[in-house]
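In structure tokens, the next block holds one chain alone, the form predicted alone.
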Amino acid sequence: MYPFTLQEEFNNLQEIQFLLPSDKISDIKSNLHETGTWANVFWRRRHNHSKREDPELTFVFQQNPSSILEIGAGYGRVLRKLIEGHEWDLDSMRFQGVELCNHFMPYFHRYQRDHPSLKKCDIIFDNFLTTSAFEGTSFDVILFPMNSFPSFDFGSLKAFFLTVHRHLTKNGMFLFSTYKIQDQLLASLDLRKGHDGELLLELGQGAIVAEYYEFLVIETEFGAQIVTYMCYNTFSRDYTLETREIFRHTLDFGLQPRLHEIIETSGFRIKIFDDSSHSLVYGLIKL
């Protein structure tokens, strides 16, 4: 059981002056990754993202698939790397993405215009777990990259794996990555304790000042959980504060035996387990 109430967290954030005196507990939201603020922030980070290593892609290329679906495609960065990073027969290939946040749509279209290789692919802006867009459709590779895996709460992992299973071809592979954390260290993990921030700029637009506070890791029955607060102050070009948004976000880090148990009971077995990079990369195939 998580030991702090929302009120106790709020009091702590006020005490360390992460929050303004005018901020209220009712201002705190939990749907960051569905908002226009998140899409805007993620888009402004694209130049840093371009330097990111994506160890999952090597294993995608090894499968020689004819169809690929990326979960959490954002504005299309990984899809572009997939298309441009391998010698494909583009006439027979199918590249698709699905993204929960529909506010990424205009950024995807801008990214397509800048990178003509993306004309070959499409992104469905919908919830992967509930969308009907893929009914009757299956893919040789389904990819969930960028260590996004802990963003799924542990209680919904079974539904997530079963949905992937339904949309994977008979001999297909599901590839995902997660943080490299040894089981024995999981309960005391401290990824980024404290208060920090960043300034996000975009030519021709105002600034976004982003602030973060991460509570100490809490041990749970499945592994560990981290609660992070994120505050985004959006300014106009004349530095007038336009919006101030506060979000509470949790990450669930499951112990490997618990994760492997869910994988197996969802109809998968682990074919690839690679720990040679900054992440753990899993490749799952159907039983």
Ligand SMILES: C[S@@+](CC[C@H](N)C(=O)[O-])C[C@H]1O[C@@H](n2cnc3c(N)ncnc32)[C@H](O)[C@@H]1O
Contents of the next structure:
Amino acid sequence: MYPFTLQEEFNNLQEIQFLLPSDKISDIKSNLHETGTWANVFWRRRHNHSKREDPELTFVFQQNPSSILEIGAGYGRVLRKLIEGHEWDLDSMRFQGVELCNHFMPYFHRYQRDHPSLKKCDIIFDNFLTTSAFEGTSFDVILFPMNSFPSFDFGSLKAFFLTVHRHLTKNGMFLFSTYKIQDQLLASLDLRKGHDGELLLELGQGAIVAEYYEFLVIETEFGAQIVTYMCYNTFSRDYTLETREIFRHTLDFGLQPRLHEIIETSGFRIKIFDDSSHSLVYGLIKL
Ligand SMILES: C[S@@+](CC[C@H](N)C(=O)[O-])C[C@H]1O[C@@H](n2cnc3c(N)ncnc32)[C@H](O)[C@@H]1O
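Next up, the form predicted in complex with the ligand. The previous block was the form predicted alone.
In what comes next, the whole complex appears, and the chain from above leads the way.
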């Protein structure tokens, strides 16, 4: 009976031969975004990212802010687009990022060297929800781009919105994007891509071969959840397998009325609800 327990998911993945007989259930990790593998994988996707359209940015520019915080800044891709995409009075601007995965630090420094405009910004490598780095600090715009929103589990959304609220100036705006899925489709939709993969290459370094398996959408009391398994196999330059890591990752999609209720009880009002691009962009202001 779907949804599966962890053991059932594991058995299922072995049955269909996504997992190897030698893989153990205790090998499965759920902290992808804290690992060096995540930073390596995301960094290696940077050439593809450079073609990405980020619909949130137009709304950031419209706010005419003098301070911007990006949550989940990665290696600095969006911060660079923010700095280079608008005519700022740079002397009075503050561009700040916060990124959970500290393994991005060397990549950020390298990206900063390659793109001197990034000298104007800083990234704190810490968890936005728990860091003390921003105590007493507020920003005109707080941005959570690239459809990263569903990575937050639905149960912790209120704490997330309240933290954002604390660090937003009185007339500030919180902008985030999510996948464009309509409520009526959420519960019944089969988003399953099933088995998929990616070859991630970097000059002078061994290859990472990624395999993904996405389970059917699970209907939950708040909307829907998608469970994905990721296997990252890292090879040396002469193609010896060095590491094999298995991660379980979930995406939570709240039905709009449930999400809007949390937004309002966290002290926000929806000012922007834009579905004219590949993503759904929300802009929240304080009540
Ligand atoms: C999909 S990536 C997007 C990176 C970057 N914004 C971009 O568009 O290139 C989302 C990032 O959010 C980070 N993240 C997730 N939860 C976070 C948290 N609580 N605090 C800070 N960063 C977080 C993840 O580690 C991940 O690198």
